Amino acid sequence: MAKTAQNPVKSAETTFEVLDALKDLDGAGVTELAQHLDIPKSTVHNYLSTLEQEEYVVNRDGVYEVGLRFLELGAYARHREKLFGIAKPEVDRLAAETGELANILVEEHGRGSYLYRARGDKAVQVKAHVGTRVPLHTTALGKAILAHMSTERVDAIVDRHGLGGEASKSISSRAELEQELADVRDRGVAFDDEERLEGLRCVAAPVLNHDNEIIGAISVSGPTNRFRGDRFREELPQKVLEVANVIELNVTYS
């Protein structure tokens, strides 16, 4: 990721590198973490000891893990988002009525963050949870958001984070992205046809405020065997648009 701070504090950067590595490794000892980050064991130990002192990591028999104190910060950050409280009951209803997985996504630092997920009685289990960050161009939710940003903002996000992705169907060129975002604006909804996860499709609609500014997106996701034909292209888009409209009205008049 590009460095954007004017005068970055190296120790702060290292602290977050340690935390990110603990998450990626699903916990690690001092030696493994030092090898992973290519920094001295003594330095790693000092950072881990400080983080443990401040209760941001836990030490389980020599294996350090990210602590639950971050959950407190995450919960605070989520409740700070006005969209969460307003959209949550409507997304719960969307999940219940479709039987599928319904989602709220917002953009921050050019990535999409899942703010909330609700599960219907047939919802599939996917590799993402509340707080998971994803490239915007790889999801219907993200494309619904990008479609309502300025060209300059979209270009800045692509310059910073790039295109492509883990799935073979992910958008990989700017021309393809521009056409897709134009289609989203014309249709009013965005589709994800196995562009982030193979076997998973998604339909999303943007949520705009009273100034017609994008504040997030909602979606419903499910397996390709249930998301096909008219249900994928007609029924679910209409349902998602109806729910997004209710949320927008509640945002405007709350």
Contents of the next structure:
There are 2 protein chains.
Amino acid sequence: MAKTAQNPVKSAETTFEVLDALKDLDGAGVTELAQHLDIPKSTVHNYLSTLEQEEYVVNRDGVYEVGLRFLELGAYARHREKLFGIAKPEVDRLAAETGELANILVEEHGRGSYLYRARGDKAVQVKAHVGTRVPLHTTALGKAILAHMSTERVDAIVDRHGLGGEASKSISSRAELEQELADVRDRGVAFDDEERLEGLRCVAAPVLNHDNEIIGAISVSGPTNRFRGDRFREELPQKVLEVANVIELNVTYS
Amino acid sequence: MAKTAQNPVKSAETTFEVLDALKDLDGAGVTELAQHLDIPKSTVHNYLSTLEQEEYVVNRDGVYEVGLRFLELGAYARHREKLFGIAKPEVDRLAAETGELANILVEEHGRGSYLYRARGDKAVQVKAHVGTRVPLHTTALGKAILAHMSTERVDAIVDRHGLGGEASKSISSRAELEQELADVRDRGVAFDDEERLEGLRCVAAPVLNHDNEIIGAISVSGPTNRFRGDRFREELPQKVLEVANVIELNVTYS
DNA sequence: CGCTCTGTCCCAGATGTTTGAACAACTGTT
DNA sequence: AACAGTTGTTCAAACATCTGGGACAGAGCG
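Given the form predicted alone above, I would also like to look at the protein as it appears in the form predicted together with another copy of the chain.
After this comes the whole thing, all chains and molecules, with the earlier chain placed first.
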């Protein structure tokens, strides 16, 4: 699954190494980047000037930064996901009605990518923004997705990315994960009890297409003090499921 | 200004040619892409497999597509624009209060990039999504920005991108543009009277920082039948200006 | 079953990329 | 005002890498 290119174009790899470094450093000069990447600065300069010429990178008084042309590509990629257009208005409603943070996640390359995030009036502040990629087994959203994949696909994903836990409560063995996924299938919803971020709980439901294939998941997340008792175990799950069902209907007829 | 790299990395250029083609074709196979680009398919395959390995491209049953990793980069690039975080809530309010489509645009590489777009309840459907890049002189937003740039910078941009008009009413000479920009400075707001899209009018105001440098522009746009008379010439301009002023205050104190 | 599409792989030759060193342009310090 | 220590940029030679034709396997179809 984690296929490596047979005949990789090394310059393409380097190009993205440069871009990634530019992102990690939040903008940088040639020398700084060169040191960070351990590549001669003349080489780095060649890449940066090429990227600038192509308008993928911008030079603001001496500091190179990731350009907005990626927003064009990124927005396009999101727009291409049929789930986005259909689920967005419903997730907006979910956020408005619960007052919390509502999310859409899809799987790509065995990881979860946040497609969209809607803020209700009481929504918590989380640093992660749209586009952030997370390991599937560490979030309610991811578990909702894994629960509806074939065993082989789950195996392939676990083989590729492991079960490295970000917090103490995370799932750490394949058996544990299988048990959890079975629970998710039984209940219809997945929970996240501060597994990825302390003090943050989350309720997620899968979104399936007419062939019962998983195409993504939606969720509400909020602080533990508002996510407890009946609201956490009954009220919110029902709400999220209802919204997921509406989305599924719209996916089918489109 | 339109500097070309002295020592361009051709493979980096090719990488983005491939990605652009993938976007234009809305996903494609190796052979189709190779024909479109007039490059041997083995070469195209090398690039695609490298991009897939790096998780920037995804292969969905035989069709290569632009991946969501670009959403990560794009969302990051947008987040890095300080204007976005500050202006977003205000533009949301502008959309809600007018019921129309409200926008944020910034300049990059001499073109306009839509940073954000908020839809009011009566907002028109336009195909352009976030990230779309447009020539500055063809939109109210762009004219609001150009009006507050130095003459040299405007010259450089016109030299680089020309004044090619997308519709009949567009500005087509440098003198005409200068006149228009002077008007914008006088009035404080810029108008777009179906210049770029038929039936669509637009009112835009610049956003300046404390040093009176232009950092972007905001606007409301809608159908000509709702954008006429006093509403178009008085009411909406005042509203847009007011919101721009609030944003400017928030920009200064942050 | 054979035909014609795919996508993938391979390797030698051609080409582009890498690289250190040298330079120019700044910044801040003495 | 001169200087030392930065920075980004340029260049051309040495060589690593990309290119590209052709061969191959597998899928889809009649």
